[in-house]
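Only one chain is shown below, in structure tokens, and it's the form predicted on its own.
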Amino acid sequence: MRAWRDFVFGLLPISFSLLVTALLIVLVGKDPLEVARVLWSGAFGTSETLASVVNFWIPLTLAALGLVVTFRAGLWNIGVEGQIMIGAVAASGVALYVKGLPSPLLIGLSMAAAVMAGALLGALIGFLKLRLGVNEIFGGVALNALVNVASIYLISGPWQPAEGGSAQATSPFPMDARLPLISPIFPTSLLMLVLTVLAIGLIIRLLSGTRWGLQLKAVGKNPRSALLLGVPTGRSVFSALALCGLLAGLGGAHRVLDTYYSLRPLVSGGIGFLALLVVLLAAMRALWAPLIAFVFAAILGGTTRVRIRLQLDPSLAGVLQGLIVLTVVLFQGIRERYFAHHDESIEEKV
């Protein structure tokens, strides 16, 4: 019956959505079945159109994977689009100036780059938070600023391009710096993809299977408790954030090695901030968050044709997007209101 419950209470949210943009498209004189169809062609219409889906989906549940373990321990890690960006940012400065390896070295090396930035700017918060009392939501957005302002000054100053300051972008990475596609008709990397598989495979596994997890859910339950109970709290917490900008620095590796080829400003496009969205959506459970985050990639995969064709807003998706966040959130507060006693009285006759 719970079960049942849980589905219903999932799929209600997102149909209500669905019906409401209906009725929207309706007004503006547009017809809805149409508007679907399009939104449809324009995300999986051709092999190009799903590879820019995927390509879009890679970053999105790396975040949305490290936001679900942070989640987890109880922290609200509005830092992972800054711990995104740092990680493109270490990337870029690893593909533009390191010569003379072979490609796959300096792929490597240059991933291996973004992944300890993005860790080192999680674990940053974690020690803001530990060792200084600032809440990790604060350190976050400062964090986040920092960042922003440290990649348009390197795009616009040392490393902007040798024909003259720009603000748009640095220069064109070199080939061996690029990642391989799997085709030409199918432009996505292969190695991000199988990256991105295992990474939802170990987030999955550490959350439900290792002590680790065990003490990351501890800690977001009630960290006073746990720590009386001799859980490492302060250290879960450490690692979770250092974890979550890991993921989040490959995320950001792949923006500027798969995606644009170079660094450019705000070059994480928002993707930390829809992540937060996808796990609020998942109920931070790991399994789900990445099905969310393709949805949420069609949807605005898709709305670039919608607009093109139909002459329809592109805030179509934001409009569709805000719209399931809201309702998810009203069902789950009539789900607590209503139902979460029951469960309780029943779990504790169990």
Partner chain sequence: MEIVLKNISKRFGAVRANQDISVAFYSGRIVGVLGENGAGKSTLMKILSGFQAADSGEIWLDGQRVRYRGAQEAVRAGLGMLQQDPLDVPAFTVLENFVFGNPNLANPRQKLAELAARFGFHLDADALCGQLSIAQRQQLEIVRLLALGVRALILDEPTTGISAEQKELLFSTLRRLAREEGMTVLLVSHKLEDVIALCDEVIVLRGGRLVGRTSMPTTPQALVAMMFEELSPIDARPSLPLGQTALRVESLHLHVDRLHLHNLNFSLRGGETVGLAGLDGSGQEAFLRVCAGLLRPQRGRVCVGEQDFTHRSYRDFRRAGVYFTAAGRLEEGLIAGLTLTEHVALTDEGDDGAAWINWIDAEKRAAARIARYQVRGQPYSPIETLSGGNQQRVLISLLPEHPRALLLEQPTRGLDVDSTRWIWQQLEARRQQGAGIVFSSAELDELVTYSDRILVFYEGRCVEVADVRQTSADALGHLIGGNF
The other form holds:
Amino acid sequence: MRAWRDFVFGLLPISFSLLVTALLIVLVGKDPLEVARVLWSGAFGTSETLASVVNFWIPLTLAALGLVVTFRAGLWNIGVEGQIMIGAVAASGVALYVKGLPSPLLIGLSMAAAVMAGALLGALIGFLKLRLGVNEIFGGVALNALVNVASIYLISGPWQPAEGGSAQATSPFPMDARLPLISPIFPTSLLMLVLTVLAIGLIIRLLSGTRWGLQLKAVGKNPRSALLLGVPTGRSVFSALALCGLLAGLGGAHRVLDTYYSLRPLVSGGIGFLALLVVLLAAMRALWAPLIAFVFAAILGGTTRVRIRLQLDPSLAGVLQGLIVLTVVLFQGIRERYFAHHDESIEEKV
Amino acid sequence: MDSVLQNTLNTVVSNATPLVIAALGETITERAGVINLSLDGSLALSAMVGFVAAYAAQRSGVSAPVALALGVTSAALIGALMALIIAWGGITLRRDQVAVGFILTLLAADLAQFLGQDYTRIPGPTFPTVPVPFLVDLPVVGPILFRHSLFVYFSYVLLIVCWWWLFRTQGGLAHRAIGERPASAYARGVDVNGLRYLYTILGGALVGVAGAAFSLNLKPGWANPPSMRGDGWIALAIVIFGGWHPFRVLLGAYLFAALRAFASAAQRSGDVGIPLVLLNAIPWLAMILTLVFVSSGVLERLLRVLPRAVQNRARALLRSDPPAALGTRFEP
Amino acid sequence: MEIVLKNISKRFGAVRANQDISVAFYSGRIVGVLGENGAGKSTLMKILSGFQAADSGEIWLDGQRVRYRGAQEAVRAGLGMLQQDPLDVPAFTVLENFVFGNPNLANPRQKLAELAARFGFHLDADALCGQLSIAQRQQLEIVRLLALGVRALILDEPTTGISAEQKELLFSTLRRLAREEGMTVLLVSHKLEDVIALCDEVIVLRGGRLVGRTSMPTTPQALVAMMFEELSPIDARPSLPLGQTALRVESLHLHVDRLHLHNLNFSLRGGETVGLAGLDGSGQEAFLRVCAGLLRPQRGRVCVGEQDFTHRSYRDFRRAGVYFTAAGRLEEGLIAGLTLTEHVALTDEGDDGAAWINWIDAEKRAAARIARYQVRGQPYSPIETLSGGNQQRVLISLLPEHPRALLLEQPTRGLDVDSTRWIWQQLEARRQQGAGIVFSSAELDELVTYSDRILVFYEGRCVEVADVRQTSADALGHLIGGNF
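Starting from the form predicted on its own, produce the coordinates for the form predicted in complex with its partner chain.
Next comes the full complex, and the chain you just saw is listed first.
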């Protein structure tokens, strides 16, 4: 009975979202089944498309892991989008202008710069919140916009290609600065894949097994009590935001050192916001986030082909993802409100 | 008065109007204790729907005023629908209002882009400028305040009604009480959650009207990405800057619009010494600075400098705390 | 108004708050509703005044059966209740609060002034309600309910946290309402002296049942016998040889909001207990927080032992052995959503414990703690599922065994007699091992019983009662009203 109900409640919101999306596709005059077919082949059709899904999955998962940490500390880190962007900017700066280093060192330096920049931006949000009283949501939104302005300025100004700027991108990075690929038919970086998997394990372990993780949880549930129980609340908030920025910055480095090989405007492409949705859907659990991130990455990857083949706006991906998260969250509420008689409350797990 | 300055101020008023309407709508919602964080997406979606409805109506042969009315109405309905989802999720289903609002922000923005993809950059009906007879002839203020579209006059009326309702009526007492201390309101026979639904939906409908004010008046038509992207967040910050008080909210919106007018004037004249793209950072820097300013610490330190007698009045004027029950649930 | 309750029953989960209570109250009479915390008196009054619905039973007013949904309908039927924390809106002015919920009132400003003048209340119509004292907020609620035409008034613990003068004004008002207007007044209290001073008769509740009714005058002993089945005497408090100075405050100046503490000097030595008395917001809470490093003073020094700690953080104070607990247990103290084990793991290795947590070990230690402090709960129980008394036990159990100083804000607020005594046993044990204790309380009896010295705060000023043995709760009541 219980399992059956779990199954129905798990399936209902997904089916509902798919149905609504199908109706919307009909509304703009396309065939939903055709779209689904192209979407699937766009994600899993060939090893190249699968690699492009993985290339979305890596930054998405890194940002989502960071957000699991900040949510644990009770923070709405909307600034994650800017943290990805600034990571990409920093990595690009190194890749474009540091000369004469052997490739592994150059790549390592790029990634180190990205990680530092992301962590600093995260810490800046913490500073605005703790010292100046600016809520992290607004601080984050503003910093996202500012980083975006800065990146456009760099692309169209100091960093524009020598042959004249189109404001579309910097010049392509030298080969030495690009992450080596697993193979031409599976073009993604082994190093980043390994780092991401390591990050998953690390975050799970940090949150469940350390005093720091427990302190974050305490701060997230009740900062005033946490302070009185001896938790360094300011340090917890700073470290959570900095760690999230660090992971997001690494994701940003991946966007430029693997995917684009140049810096472009809006280089994050909403991956930070999408990561927020992923974490909300995962109910803040570090174990679930990478799995959901994979599904969402597949939708993103598939939509690229939908746009090319069927001339559908790529916002289709966001519509489907947003609908899924919204209905899952609301269905959870419906379930607890109207069908809670036999269910125990859902315990929070890592 | 210098007519260039007069024209600039006139533009400031009209540019600020969608922000005024949206921020007043959000003020109504937050005064009732509910946060509608979906503004940025709701504005885009209602702007798109408002434009497409008016455009389609006009194409089907309806007269322009009717088409425009249809556009505004459907935009308001979309805003109200977004708000209804937040009220239902936050009040009835006991979800986190911030989470539902944030999801809706992203979803609505993507929906607007997806459904509006065939309607970009085409001309459609727009609200004309209608000077108010007699008032427009007033010296100085006449041409600044009374040579505008109906949206601007609507924002004036809304401001007065909002203030009068909140601070001069029995209904306004109940409205503020459910955002400050719902238990007290409940003990006086107020249907707390019912009213929270009402004010959330009403506030959302106004956000929808603000969306229409973009697409049917200020920046006519629809574009990808939409021209008002980011303005929803600014409207939310203006509510904080305005201390949840209608007049200060209006002031905040005008200040922001003035700042933007300055930035774009500087961009046009082109001799500001800093790269033009960087001027786009100004509204966001201003947003952070104003939030830093109203956060108690900084303002308190500034106020301490003043003589004691002025201090208390200045504090009452400048500082205000959010509704005490903002974002919390009430279960009778 | 004649009020008749018939067979009222109400349960909360497994707790039977009211069992089959039948009782009548008559016009012009002031009736005390007596019982210790948890006896069911508040529940009964909330049912009578519409804040809660009974599971079963009937309410008759002046011979009419009434059924109401919500407090507003009860008010319309003539029954008004003054809650312990008055149900007003702090952000409203006095006048707005007065008008809110009473739309048909003509000329409200004048009506408010008339009612206030009649009872000698000083209520500024344009003052913000959140800046009034508890006593003034009570007065506002009383005139508000009178303007709504109530004919019966229920007051829930109205004398907690108000001064002797304010109490006298309140009581004379209630007497006039009963004598001159024939109102029925019900006074819910666990304080015998209040009931004896004011009431014409008393009903006593125990364990959710009505166990007695008697006319006044009667002896306190008779009432105590009805309230408690058996009462163990309080252990005698030994005076201890005082130890080293644990905490010292020198010429302290502090401004928070409208509160100003001026030139305050204080020192606490190991082995002594200092009580802090005062009306809500008179400075005693701010003082405790300054002593813990949670508020920064504008001038003056705070020393722990002989070391200057003036601008150090609360974590530094903890490292030096100075610990603070706040009045609101779940707001400031424990963390809802965390289990007992997690609370233990968070605190019990000190603030600088190992980076990794051994959960098996932590659970064992939580179980040991539960056994020692007689907490009703399991290591895996989320803290918010425990009762208030058990939460306070957990909070005390999280304090170290040998602190230098304990700073406790209302450590027994809302606890029943049993839990209160138990908490004090634990605190006394720590004092006897050399800790200095500073605590604040709204209960004057508690201050007199457990303090060696008392500091009385009034609007930021402060006087010391050096020899507590020579004072009484009544004398303290005058001091907290500002009659130094």
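Since this is a predicted model, take the numbers as computed values, not measurements. Residue numbers count along the first chain shown, from 1.
Enquirer: Select the option from Ser47, Leu101, Ala218, Pro265 that falls at the hinge between the two rigid parts moving between these two forms.
Expert: Looking at the options, the one at the hinge is Ser47.
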